[in-house]
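What follows is one chain in structure tokens, specifically the form predicted alone.
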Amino acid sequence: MTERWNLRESYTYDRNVIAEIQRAANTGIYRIRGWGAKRELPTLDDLVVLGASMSRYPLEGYREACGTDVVIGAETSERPVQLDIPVTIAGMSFGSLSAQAKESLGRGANAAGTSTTTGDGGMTPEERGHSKTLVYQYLPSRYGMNPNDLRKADAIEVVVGQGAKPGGGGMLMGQKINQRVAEMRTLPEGIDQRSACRHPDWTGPDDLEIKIIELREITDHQVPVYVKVGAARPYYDTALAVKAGADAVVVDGMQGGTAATQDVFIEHVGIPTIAAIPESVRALQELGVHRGSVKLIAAGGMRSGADVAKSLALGADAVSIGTAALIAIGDNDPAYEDDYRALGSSAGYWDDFQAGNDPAGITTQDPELASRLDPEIGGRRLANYLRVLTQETQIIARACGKSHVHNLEPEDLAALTVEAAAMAKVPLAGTTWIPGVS
């Protein structure tokens, strides 16, 4: 009899990649699920900070100032967007999300000074109620939109793409579509919603400049305008959408998460965010609008102060958040481990976003699960979450001797791996060295 400690596991077939593979041929349908990639990926972990020391003068912690502020549209909008934070909630759509969820965000983002956003399928009451900076996706589907909710927005979106799916299009499980989901998005109850992978009324960027044209007329020139793409090609997509007119990009790296997408998506197409803001930053550069006029908004697997003052180091304006928004007002919370372990899962493991039944009440449109979630102790939770990260950005800024979290730059930078260094385009730690470029 072969000893157990004699097998050996395949590197190229291992256990998970043989129970996909008998899955697959058992079911004959492709893996649908939430949550985010979970390959290993290069992050922004992969970089370092320099503090200052004796070349580098530091500033006194909490006694010298350190601004925190961003303004959108200054230069085209009547009401430019103000922020008192550089940290903004991504789109996540009432349908994949509870009304308990939406309204969680919009108070978080409220108390923090920051703006949040609405994702696929319409603007709802309680998040515009709760959201003094409220931004309006435009989404290829149309569902939900009408030119009265946009013109209630502080600011309007066009999403291009997102980052768990460049090139794809939404879905929306008809366990989650019920009757006031449907209403919303004219849509039937109880049945698959696929969204768009491209907008029906334009097919390139000559057109896309039309379209924000005309979304500047219907809000009477009041409010920025947003393009977000998930990063495939963000130095050639950022270009174009300046050319089209945006007040901002969002580039939405393959570390973002989604509520339902085809697994293939999430783990195999897009380039990582370490990669993504440094191309995005090229192509404004170039435009001569970086920093300036034309804002850059990183996404894509932020988590902690450190991935926001290392995307700002990296050249962006902002960052903007939406796994760990969730995660912060009670997603995968322990204190539900037993109804996790009933749907063979575990807290801390469960990515069936798209399945309806979140213990949570997070994603889900059950009511009695929803139930679980106060809106008014998860918007505290949120907010307490986007201090700790602008604190903690500001602790690394005034290390690098920075009055400003926008002052922080590549310089102030150095990677742990010749791949980190190649990507971020800043030296191997040690070296001045960077794969490609010196």
Given for the second form:
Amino acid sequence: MTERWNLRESYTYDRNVIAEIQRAANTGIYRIRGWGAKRELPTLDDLVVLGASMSRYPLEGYREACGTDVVIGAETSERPVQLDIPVTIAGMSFGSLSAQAKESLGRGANAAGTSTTTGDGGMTPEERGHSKTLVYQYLPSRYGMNPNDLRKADAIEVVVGQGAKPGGGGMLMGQKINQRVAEMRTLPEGIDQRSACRHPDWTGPDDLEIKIIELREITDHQVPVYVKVGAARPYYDTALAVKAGADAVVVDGMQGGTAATQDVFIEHVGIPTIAAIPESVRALQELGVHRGSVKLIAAGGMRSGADVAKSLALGADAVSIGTAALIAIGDNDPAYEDDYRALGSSAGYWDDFQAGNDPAGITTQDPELASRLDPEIGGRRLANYLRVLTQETQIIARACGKSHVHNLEPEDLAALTVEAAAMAKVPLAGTTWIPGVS
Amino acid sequence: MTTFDLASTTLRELNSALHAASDGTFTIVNPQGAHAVAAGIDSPIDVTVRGSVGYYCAGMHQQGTVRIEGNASTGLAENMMSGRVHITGNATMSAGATAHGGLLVIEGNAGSRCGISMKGVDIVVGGNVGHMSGFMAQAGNLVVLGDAAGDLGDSIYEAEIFVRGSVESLGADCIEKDVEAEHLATLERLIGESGLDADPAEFRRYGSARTLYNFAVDDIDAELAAAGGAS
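Next up, can you give the form predicted together with the partner chain of this protein, since the form predicted alone came first?
Up next: the whole complex, starting with the chain shown before.
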């Protein structure tokens, strides 16, 4: 190997960069892929939790109660959303996902006592049937949108944007637009579907306020209304969502996943989750609704109970997972390594969710591939994962002396980097310094 | 017939009553520009609104008939599924947005984005339509007896647009198409159902060139490999 030391990879033009330039030159089209941002970003790993010590009193890890429930819409809705755990399943469409994958998500969420969410393309009967608590996304495209399904929902999520692509619309490539998906979306079969990026009948927060009134009127004020934004200007977006009447604001950081979007969008638009949560919390606090009538659901790169606990400590009421949920039910499973290799990828790297040829049967409409995923097993795996996330969150909360995970607070955190301290607005570990604040 | 006076009845009371009704005739007076009036109807009831309304009047309408004797603001009959919505005056932007079915009749003018993302509804406009009408329209018919402003039918899918007057400009991927016998029959039916008056032969038809349906992807490497050159 010593002779290889004469080879030096360029920091500016590394092998990924070179490969992308070559790919672009060959095809003339920007790279489209799934997953979320892959480059190194400030994350919740840059924070640590300050466990109890002399000045704080911990709770017994296995014996003392530590509540995890979340209620959304109690003040506005006849049927508020009641979750047993502070982890929800993010919106992912039938179309981008197989019916088996949607069923797995529903089964897992049910078993763990949380909600799942529809996506761009409407609600399927199977999805409704397998999800005890189902959030219905109200998207710019309005594909498959109808008042009958709206009334079947347990909550409505008005989607303004998502973390993988704030300012961008959905995308579903022709390989996945089979007859059923096409009919649900009133589109020709096989087209490369590019959804609208903004709503067709409202253009700003004043309009959104009226839109939410309409949605509540049509559903007879039965269920809560969420507003989901991709993290770009979370302080203003959260404040405006509250002003518009939202019961919950979902803020999705740039690590948030997608089924298909331009790579340049995924990697370069939006801000990291760690930077978004405190700004949303600041808006909620200034409006006097934090930990009160309006809930904050943080999303984008949530992987572990540590991420959940830190998000709650920063001020979120719950988190939402998408990519991690897909991994839990079988995405990037090493058991399919040969298949991933055949596609020019490898387990742990595969992100071509747009291609419709998912070896794990999750991001596909191919019946043979989809049949590889057993929804019962997928659901059990997801339920197990959700339980672990909840247990880990409780472990951290108890260590901080909290009898409910919502009692976690910024005071329980310290930052490992100056950047994280500035973004999360918690002190750099070992100091009292919060850049820009103290 | 039941009358609701929105000067003394709340919107919630009104819509609750309309949602609960399975049949009957209702009149709404003093709407005073209220939003979401008669939104979410899902039964064969007959509703007349005497006066002008705000946003989303007859939103997500199904089965019944709503007649507005006045003007309407944004999103008239947005996402309607079936039945009929008829307005005697003008409608501002996004009338009939994303609507899946039924018939929307606008006797006056419609503002911008009329029929945006329409998914099967039939819309007949007695006057003109504003810019970007029929934007991303997926299915259904938009019939305009007057003129159309700029970028008509931008990024249109399989909806059909018929305009009797002038068209300022067509949007991306929207082209003029021949009017065949089936289109004349469609026009005759829709004009007749609307209660308006026009000669189908005076309309021109616009629809999708279908050039945006799929990404244009080159593959130089494959071409070279096939030719036996470098890949």
